[in-house]
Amino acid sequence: MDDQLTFEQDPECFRFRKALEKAVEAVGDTMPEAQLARFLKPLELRGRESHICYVTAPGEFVATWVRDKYLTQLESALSEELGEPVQICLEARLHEPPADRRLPVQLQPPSSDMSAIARYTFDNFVVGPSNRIAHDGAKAVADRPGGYCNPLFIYGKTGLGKTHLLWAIANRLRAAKQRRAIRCMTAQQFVEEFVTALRSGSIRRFRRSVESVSVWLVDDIDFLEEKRKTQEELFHLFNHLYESGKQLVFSCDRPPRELAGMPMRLRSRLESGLVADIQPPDTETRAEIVSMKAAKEGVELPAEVCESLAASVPDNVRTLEGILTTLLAHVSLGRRDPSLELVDEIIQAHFGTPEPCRPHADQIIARTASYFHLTDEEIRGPSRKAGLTRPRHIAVYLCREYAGESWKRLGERFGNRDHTSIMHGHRKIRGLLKEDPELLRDVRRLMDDLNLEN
């Protein structure tokens, strides 16, 4: 490309690279030498654009770990070295060429260049009941842009995969090598580019840059609430693209009808196609996410470890991925086996001890025993009689879900049973709750007695 420069051709890149090296050294003083060598030393500056530095890491695991643990410190140290505020855009080097054949540094990646986010694909998006409609709609858009799913509006809470689906659409279209101009951007980027165009008198060029695309994807559209001028511009661009048969995709944290800070005519257009929500994934889907992402990093986690993480971490998938990154770091750097004990240790360190208002496991066990006219010893004991097994499994389920008990501790409470037996009981009740009305009634009554939320 004619607009690309190597480090040698742009002296400013040399200054930025040296500043990054010094920033790494400064941050490295606060961490163990092994972590410094594994995570920070391999970072490389690949380009810059204004106040943004494009930095790469050797693999997705390292990139995620640095983002979660040290990105803020690196940005602060780098800004101090350069004497100006800078932002680090950190991505993985997924297919790194040999050192003597490195590609030139691209200082200003064109908006259609999606190599940095190539990891977002439909293949590594775990599909479950909570996201199937959004996933299928996104695939339909990628296979047939401008078809019946136009516009596509995906909404849900943060960290559930909305951005993943937007980039998966863009990446599939790009991989198909269709002659289409694709633009994927955040609503904040849209606002910044629009304001810059207004101030510089280049609003026509700005509009042409959007009107020329075949597929336009905008993330976090709720950012435009109360921004009247930008909303007006979006409205007219929407109409132009839609009437031209171009594909429109938007994501948001709420459905269009709840965007009170937007005019009705814009909201009606946003909901004129397929509106698909993404709900928090169920435990099985979260466990599958854990297993898949660990395998991508070359670590095969035992099924009980995946399920323990899935059951212990809140519904936000990003939080789940962050906890998994911590677990993999312990396995890689601390040379520890991935075990239930390690999961419990990490969960407690991250979330703290259970809140005092939670019922104690002993209270749950005693109340469950009383409800089924059993003694405390019977429900905890070794007997496998039919009249004891179901109440025991219900007690296990409630203790795990509402008292935050670890699998190991539950095994100790119920006659020193093996954790696999305890997990089996938990899984059985969770599955039967979807199809057994009598069981659901008993569990809800116990929850009411124990003042647990449904």
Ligand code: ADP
The other form holds:
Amino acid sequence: MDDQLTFEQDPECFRFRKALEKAVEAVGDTMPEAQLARFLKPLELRGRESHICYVTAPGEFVATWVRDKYLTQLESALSEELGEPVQICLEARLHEPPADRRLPVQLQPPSSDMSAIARYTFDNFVVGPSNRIAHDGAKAVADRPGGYCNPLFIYGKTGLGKTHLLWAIANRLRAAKQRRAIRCMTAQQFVEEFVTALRSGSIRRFRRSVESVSVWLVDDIDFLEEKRKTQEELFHLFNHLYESGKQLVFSCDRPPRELAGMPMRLRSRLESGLVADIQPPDTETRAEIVSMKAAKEGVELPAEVCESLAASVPDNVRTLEGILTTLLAHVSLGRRDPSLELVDEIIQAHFGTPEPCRPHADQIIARTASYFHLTDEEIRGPSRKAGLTRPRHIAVYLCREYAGESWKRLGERFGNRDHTSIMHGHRKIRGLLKEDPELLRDVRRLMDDLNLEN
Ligand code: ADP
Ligand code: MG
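The structure above corresponds to the form predicted alone; please give the structure of the form predicted together with the named molecule next.
After this comes the whole thing, all chains and molecules, with the earlier chain placed first.
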């Protein structure tokens, strides 16, 4: 894999880069100089694969902005310059691998991109209780491939960082002085290469190419369920590599034993090393992810904004990143303050206004009050008597989670309280729900009462 042409060595490289420069000039003609300098000029063409051009921007924010506003124009200008129709795949460039280790053009799977892959590092991965074992296992592999975590099997739902960890291993090993042959691929690529090899009679060459690696990482192995022939091949390659002391790493959406469409002998191989799950990150970890990603884009977000964003978005980190990108766009381009109001606005716009079937906040407050034998005024009012604060916090929690109320609006509903005290109440209940069975019982009963889905 290392002897393929990199884009820099491709004779067409110069022509394509020139064409992109011209396309940028053409599109930039109509925009203010400062925007041109910030958004379009820094775009770089980093590779191509038939009609797809891989272009990078300096940061996720610029990439999103260009994608939203100028991608179509850029594509047609570039196609015109080149005299052939091309598509642009635009991604942020955050951390580049050193030039001599740049990934060969041919290796790029169509759905990913060099810059995206290069930014999957251990430094960019926030560790919390939900992913610590998977992270530590991945690090152990990167430090000592073929050691005690072999094979490493990471599993978890989508958007929780499996691909990130796989590439973090590959990137760290690639950057290390000693050079090893590392192959990181998706299970889908594996199937495609295998089928192509079968069809073209080059199966021995295909096997040799995998058998010659020191570290083999296969992402999303659940893709192989029910694909008997490919599973056979995987089994064969697994044994060969494992017996030669090579490192194997797999990711999957569930543990090996639940891969019903795979034979027992393969499942038991897969679980013979370290099997580590990734759970959805808790709100603290999500807030840290938000803060770190914003800082990488050069924006310092106030802690309460990070927390509010983290609390409002479900556990999928990919969704969280998308919403953060929108927020950063408002802050940098729209010159808005990164405030709680802005977070609420973006969340509303993203998830839509509360559906008609959702209970209204007033309804939740009234039910909570009557459940605890309180009046509406008592639960909303200013008194801080012990018997009132807990029911009030529960009502706040339910309104926020199930009526989609903004912090500000909730403050108004509960006696014009400041949003920080509302957030405090919400946080308190969220934390206690993990350890206080009595509270959990009350909340569950209220949810049943209000027909709320868990
Ligand atoms: P999966 O492969 O499990 O579906 P990915 O690895 O593609 O998920 O992660 C989705 C996005 O979330 C990626 O951009 C990744 O960088 C980011 N991400 C996930 N977990 C973390 C984390 N703990 N710290 C930082 N970024 C994370
Ligand atoms: Mg993935």
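Residue numbers count along the first chain shown, from 1. Computed from a predicted structure; not experimentally measured. C-alpha atoms forming the largest set that superposes within 1.5 Å between two forms make up the rigid core.
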Relative to the superposed rigid core, does the CA atom of Ser308 travel 2 Å or more between the two forms?
no
After fitting the rigid core, is the C-alpha of Arg267 off by 2 Å or more between the two forms?
no
Does Thr368 show a Cα shift reaching 2 Å between the two forms after rigid-core superposition?
yes
Can you read me the CA shift for Ala19 between the two forms, rigid core superposed, in Å?
10.0
